[in-house]
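Only one chain comes next, encoded as structure tokens, the form predicted alone.
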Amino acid sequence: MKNFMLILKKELARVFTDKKLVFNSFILPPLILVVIYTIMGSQIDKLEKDIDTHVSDVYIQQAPQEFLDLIVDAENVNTFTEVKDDEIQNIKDDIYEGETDLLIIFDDDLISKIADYKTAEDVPEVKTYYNPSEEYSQKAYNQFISYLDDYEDTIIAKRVEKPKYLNAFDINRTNEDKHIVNEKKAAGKGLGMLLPMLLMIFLFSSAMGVGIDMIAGEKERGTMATLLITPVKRYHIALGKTVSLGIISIVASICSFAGLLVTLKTAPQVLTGSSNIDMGVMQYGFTELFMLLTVMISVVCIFVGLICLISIFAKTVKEAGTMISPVYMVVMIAAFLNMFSKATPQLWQFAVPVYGTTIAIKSIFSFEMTWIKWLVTCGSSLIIAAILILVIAKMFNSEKIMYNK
């Protein structure tokens, strides 16, 4: 045991100690995305707000007067009502490009159109020619189907005697209850999309950038052949090394963890897709954060398993790095994969390794994580992890592995 510390202590020296490690490896993370996603929020505001006031071009052919009155007071609007057949296809060519916005063209002699018809066959029609790929045409298409819809009901109105009794009953109008809504549980499933597949990436990320170097870069300087000819047994290393791995990784997947808390306060939009979420029903306990900081540090010992496993194969640190990087695929897509599941996960789910994880780190933010999930979860990253400890001890007794012979 006091090899053990001593290994451990060695390894977790020297990364605190470095300044310029302690600075790339838990503030610069953090600091960066603050600053990425406060930029992100800035501008999808900013975005928002153009389009907002953005002034749009639309063009109206054969309109009644009495449509033409009804959107007189438009905001944000240039209309352009005197359009002729031959221009017709020149607009849509702008809209096609995403210089004009709208065109509109009622059918010629509408209202007697509508007087007269006696068919569905008859019904006169409005077409409208929008690009929906282009929020400026997107905006006027929107605000102009609610005219056409209000002017279809002044219609309505000069038909029917009495228009309101069209209506058989109302939906809601008096009811003031009728949304029946955790709000905790709602704001919380916004996070749980995004924040488990950014965790996943930052632990794994965190873990990977010590542990290369923590084994390869170690049998690439010369250094790991000098340690391993010590009296020190060579499993006290293997768990020395895995351990101090361990507590690193947790330590910089936490600042990152942080700084992604104050984006929240910052660029809500960027990680919740709203930007009217209300961050503050989301008052996560004691036991959700007890149970994040577990799930956390349970799949740590995966990754770092996963990493010194792979690092000891490998010759130089460059190597590492290339017979790592299917492996962090790997990862980011089974991330990916419960990033927009709607599906109610099955408990045997929460076993699968790494999947199984984002789906509990999910679950805990949107408040359904229950014991028995926890229990599943850490237990089999655990076991996993328990028995790539086992194999890299292993390794470490193999000269053939170790020297690379």
The other form holds:
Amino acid sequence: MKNFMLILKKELARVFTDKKLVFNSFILPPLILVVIYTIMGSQIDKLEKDIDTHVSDVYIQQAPQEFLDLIVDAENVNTFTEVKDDEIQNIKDDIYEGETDLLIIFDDDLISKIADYKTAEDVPEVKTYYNPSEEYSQKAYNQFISYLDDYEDTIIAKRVEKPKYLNAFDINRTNEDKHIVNEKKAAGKGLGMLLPMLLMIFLFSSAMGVGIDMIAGEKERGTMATLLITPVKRYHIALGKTVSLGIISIVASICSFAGLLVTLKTAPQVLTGSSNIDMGVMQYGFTELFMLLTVMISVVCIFVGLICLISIFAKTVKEAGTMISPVYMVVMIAAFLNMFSKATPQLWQFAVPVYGTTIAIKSIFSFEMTWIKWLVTCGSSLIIAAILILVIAKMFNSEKIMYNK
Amino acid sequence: MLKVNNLKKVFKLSKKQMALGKTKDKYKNAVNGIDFTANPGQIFGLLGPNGAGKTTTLRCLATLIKPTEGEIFFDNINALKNEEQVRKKICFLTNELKLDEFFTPNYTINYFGSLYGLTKEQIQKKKEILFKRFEIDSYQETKIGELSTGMKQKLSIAVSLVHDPEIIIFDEPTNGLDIVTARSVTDYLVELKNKGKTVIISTHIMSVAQHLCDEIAIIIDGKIKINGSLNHILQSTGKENLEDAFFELYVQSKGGKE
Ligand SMILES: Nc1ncnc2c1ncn2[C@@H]1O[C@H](COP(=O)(O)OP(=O)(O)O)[C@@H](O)[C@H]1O
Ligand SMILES: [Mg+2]
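Follow the form predicted alone with the form predicted together with its partner chain, if you could.
Now the full complex is given, and it begins with the chain already shown.
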């Protein structure tokens, strides 16, 4: 036990007294996190101000005069009311490209259709086309949807003889392509969703740098052999190294976590997509933060185990790097798999290593995490980490692996 | 005292190693049944060409690898059964064993001293003697990475001797050293021997074996061809010097094979 502590102390001293390592492992990742997200946050803010003052181009076909009267005072809008049928496709293309913001097509003879319809299928229709991945388009759509609602209200008020339907016309009942989405740009808006994955990558890479050096690096430089000829038990060496890497990585994850807190404060809009919705750090209580930190720490234990195990098999740092790359890939894929999923995950999914942690982090951010899910996530991670450590201790006893020059 | 009985080490070769060694054999008999005894107050030398099995033998003695067959006794303690106990009595030095360049000599010797279970006072006392002997005093707080090669080598020796081992095992002690450091290392080995320690070295350099060793074992292809004092070897081979004696045995063993 004393020897274990000695090794632990030395490994910690090795890292914590090395300014370069401290910077790379503990300061850089949260710094990157804060900088990226603060820049992104201020971009989003700028974008919103810009959107508020943007003058929208709105094309309206066959608009009833009453509606045109309603929008005559609309702010920041250029309306084009003379739209011919052969222009429609061009306008839609422009919406896709983000050149034009909104197209509204009223049924011809809307007024008389409103007066005459009998069944729900006959309810007259107004079609709108916009591009939700374009902020300008989204804004114009929101603005005009409320005008259309107002317009409907005024018609209903006039036509009290048909109160049982309580609607005068439908918006987009048969129109299935009202969203003219540019997929790439829509994905770009999901940067907030990237956060759990970014965290995972930071956690893995900071454990990787230190871990490879601690084991494969020591083998390569010949300092491991110096340790192996001392009377220290092999499993004490194994434990000393893995536990110290664990401690170092947990400190690193606490640093990333602190970076995350700063991010939530400076740029809450990256998580929520809008700074108007105030859902910053204040809204995450102690429970969420505690769950987040513990989930992060438990996944770090898996990372540490994986990295140590691979580093033992490698003869050099370079070889360890090559061997870890595929594992790194798998970890990233596991972390990214759930990125675009909106479905509520099943309980068993939380037990899947790494993948489960990502969905756990996502669930925490969206206030959907329960203690059962938390237990499953952390429990499975810790069990896997424990198995890895047992294997590592065994490997330290193998001369083929430890002394394979 | 060190006693080795019928020591064998067989390596199972990987495909890569087979290709590298241009061999179709899956197994390599690196050490092929050797016996010898090394006594306190003597320097025992394993002399042989590259690949003869010297390093492998010494690694077995140092308990870094396990022999396939045979026995090793240090003062009647079975080294294969009491690894940790034996490690406290011996030290193993080679070019391949390095110290972490990030730390200072002072930190390093304290660290290894405590790993050997010494108290702070014991370490301090030993450190003063060793650092003085190897002229490391003024570099105590310099990072090892900033020391010269010769200084690093001296520090390695100092650190490996911190627990005052009875048996010193040294693989190719003068390899890669400039003549001045090499001389100070061999001088120190003589000092240790005069203190009654058992010193075992390996070398492929005739003059080192001839001048330094009290007993020489010539090892070729994992087998000891002859073992004894310089005089004994010269007499049995009827040669004038060690080099001629060595080549006589070398040609014999290679000729016998082909
Ligand atoms: N770990 C190993 N795996 C396979 N072969 C080895 C290993 N270590 C040494 N050998 C082989 O055993 C033989 C003896 O090597 P070694 O003891 O290093 O010789 P020496 O030190 O006398 O030059 C060589 O042919 C070497 O290639
Ligand atoms: Mg050798």
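Note that the structure is predicted; figures quoted are calculated from it, not measured. Positions refer to the first chain, counted from 1. Whichever C-alpha set is largest while still superposing within 1.5 Å between the two forms counts as the rigid core.
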(request) Note yes or no: does the Cα of Phe350 move by 2 Å or more between the two forms after the core is superposed? (result) no
(message) On a rigid core superposition, would Leu148 pass a 2 Å threshold for CA movement between the two forms?
(response) yes
(message) After superposing the rigid core, is the C-alpha displacement of Thr223 2 Å or more between the two forms?
(response) no
